[in-house]
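Single chain ahead, written as structure tokens, the form predicted alone.
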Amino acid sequence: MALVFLGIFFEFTHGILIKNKYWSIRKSLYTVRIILFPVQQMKVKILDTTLREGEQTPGVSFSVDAKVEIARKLDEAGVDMIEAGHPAVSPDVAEAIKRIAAERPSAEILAHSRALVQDVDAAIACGVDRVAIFLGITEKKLQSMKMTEEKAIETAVKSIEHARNHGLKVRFTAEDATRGDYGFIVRICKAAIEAGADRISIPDTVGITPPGRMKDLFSRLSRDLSGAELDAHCHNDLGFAVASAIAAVEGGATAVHTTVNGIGERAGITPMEPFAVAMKVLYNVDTVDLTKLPELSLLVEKHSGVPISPIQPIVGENVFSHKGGVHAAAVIFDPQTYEAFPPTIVGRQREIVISKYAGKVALEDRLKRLGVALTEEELMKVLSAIKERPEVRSYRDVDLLELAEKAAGKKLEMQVPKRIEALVLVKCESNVYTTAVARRILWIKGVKKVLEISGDFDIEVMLDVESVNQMNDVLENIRKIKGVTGTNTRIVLKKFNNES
């Protein structure tokens, strides 16, 4: 339910106060002031469909064990409903649903189903709490199924009644509803409710409905449908998914369908991470344990094989990093200047990147954290040295200490050899998708080749760099990648080959 406010307050010097549970009026000859009192707080549940919609991502196929592991993590995060799969698809999908349902998690477990009795029977056999029955309702979809509107209603009702007669709760999905005839949507959904469905899902199946229209649609449906709660299922084909899901909630939706990292058909659907954080930041509505999101994201990245972009909201590697000098200085003064919310609410930390873009404030703050205090002149020398090396993407603590020592007049006797080739063995955390780490390593300047390997290490990196300093830069950048736990570096002394 959208946030509703009611109440009028008349400010006065002399007058009579009249009030009840929701409002108060004080009559006055002077000024009038309106005060709004909250009548009903916004509520929203998250249904996560990573295991069903997410597995429909091209190239993704979760093992049964992976699905059980992901379901456990979703339950730990406090997801309200888990759509575990469509059991009629294949035996392994049915097995995973059965195993997940058998663990009796706190979350409600759903099985997906066409509006067919045999599909519903497959869901019943899995021991789930609810069956999610779907049927396409657009004119073209009905034509493709050789159905009239009346036949579609009859088909939906028959499958819903069958599920209810076997003790299952039912969600009815009017597939492609945002492109359907509104009158028919209401008719078939009312019939579904009368047959026993207590949830109605309204999908934006091809992701073309902007937020304003989505809010209007759910506002109308909230008025015209009673006896069931409304779910929003928003695809992301035009990048509307998060905004349209929020708009649906403002219009009256009580549940939103998400996937971890937003995976799914084509461009995916509403990603759980930004949606859940937005509900908390914008409306102070709690949905899931936000601190669990980074761990959950990494787990799904590992099992799906779909890497997380460094700029992906909430869980991307760069989203709490500040590089520009003006940005960094302002964030050091007050983080709210360039942060919509503190990274700690999702269990992360901000990072001030020291590079050619760094300013004096950021550099001084970083050095102070390292226990180094420089004079104004020495500080400016370090800053100049940094800006003279634009090829360095970011400076490690050890690099800054070395520059500080030079600025303070300490001599460092070093002989740096030219052209170095090296092999670096990289070990990753067990819950990290190795290919994602390998791809990030390949972006680093100086990396010639990256191999995924078996044995005690997970990745082998071939370096070709100009100096020990550059090799150290590469190693430090590898170690900074999320999920890397250690490296073992071997410098090439001689090379032999049998190439002609």
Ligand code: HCA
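We call the rigid core the largest set of C-alpha positions that still match within 1.5 Å between the two forms. Residue numbers count along the first chain shown, from 1. Just so it is clear, the model here is predicted, and its values are computed rather than measured. Compared with the form predicted together with the ligand:
- After superposition on the rigid core, the Cα atom of V465 is displaced by 2 Å or more between the two forms.
- Here T435 counts as shifted, since its C-alpha moves by at least 2 Å between the two forms after the core is aligned.
- S63 is not among the residues whose C-alpha shifts by 2 Å or more between the two forms once the rigid core is aligned; its shift stays under 2 Å.
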The other form holds:
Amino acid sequence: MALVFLGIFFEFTHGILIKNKYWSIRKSLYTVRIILFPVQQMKVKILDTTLREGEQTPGVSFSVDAKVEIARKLDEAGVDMIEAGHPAVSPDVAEAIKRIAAERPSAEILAHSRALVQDVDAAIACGVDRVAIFLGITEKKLQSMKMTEEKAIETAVKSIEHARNHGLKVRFTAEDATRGDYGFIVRICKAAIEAGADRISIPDTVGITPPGRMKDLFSRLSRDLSGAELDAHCHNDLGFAVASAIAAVEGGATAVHTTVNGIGERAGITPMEPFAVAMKVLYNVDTVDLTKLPELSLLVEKHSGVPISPIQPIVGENVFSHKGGVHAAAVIFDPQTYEAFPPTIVGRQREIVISKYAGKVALEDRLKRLGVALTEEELMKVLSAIKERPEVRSYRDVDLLELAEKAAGKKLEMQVPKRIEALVLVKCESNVYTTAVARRILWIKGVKKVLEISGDFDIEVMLDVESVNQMNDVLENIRKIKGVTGTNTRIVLKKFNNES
Ligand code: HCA
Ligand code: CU
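Can you now output the form predicted together with the ligand? The one shown was the form predicted alone.
First the chain shown before, then all remaining chains and molecules of the complex.
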């Protein structure tokens, strides 16, 4: 595919100090990043189903208020459709859908439904814009429902017509389509379209379809079901969910189903974050506001209790950090060397980790940012001290300053604000698994250590942060964790230590 220049990203990087004995200048305050995008312009809508598919994650049950809060954030981020739940499941699911629909967000609000008139009635009662009616179409599923193909078509058509007669838009889902008989899928979908469905969902219900096959399937269906809008719903059982969703779009899908953080049945479905970023970076296709992704992710982590892994694309703690000496040096020279796209496009920042893997360039750069300039010999001393302590996973500014003072043999003043250390005592609800809460706290940026303790409180957290504002953020993030009932914070004024 031919490429054309379409995007420029400006980002602030630190200055590099170039000096000799007569002059010094600071250069390259900005990095200009040019990304090439394919010419062919695609369009795709995002349907978020965190509240329906996401609540089918084992262990997850969102409160009605949590659903309303998540739906507001999804709407703010600019998703096109919100699948708010399956009202026939339980009264609280129906209530949440009603409340979300009543807020009249910009996004289209959907209710999920079996191909049953009473399910469709439950959707109508919620005041949604659209009902998503699903029916299993594989031979096995039809056998289990004791239905012939003709009966299945009749059942689908009946529920679709019922919804249309009550003024609802309809999406028809041919459940497990990627394992179904192609001829029958086309037949039942054509009947659904004729009955009034204007969207057809083609789910890879068990996450078994690799991207190449997904693209072919959507190309064929776009041709054979001309006129219908096609949705891709990709499960992640074999790790294909993002790739197959992108392939489906290449094949002709006009909407992709996602959940925040990829939650859902079993291994979940396409996570919104990498899908939306891939659409922008690879195809220059705008979907949602990318800078909203980290906060959406945290919100869903909090309400679902499903922790984000540090290596989760886009939103994981580590994914914009560079550790290896070679990597760090290259990134300091030019971030593009080891970055697919600038972290700023999702509102995050790059970090350079100083550990036994660090090299001279990374260390010098970090010390320079602290306003400390060392001679070559002093720098090498600090570096070898760092390499002698492999157990230190990531050096903090205060530790580096201490090493620099030792190497220089004199007191050095940091030109950045002194860090704040604090101890936070955390109380949990009596029925929560404290270790799960402790693990989640450990992933919050600024948290140094987490201890499970006995006594009036359940967990003790040691913080090391740059400012009072950052301390507030950390406390806020701890309080947001499901199961945390309260915190009690003490700031460290002085420290006495027996460790070397
Ligand atoms: C389900 C099945 C479904 C439906 C997807 C869709 C699937 O959990 O009820 O309606 O597009 O994966 O097939 O999630
Ligand atoms: Cu699904």
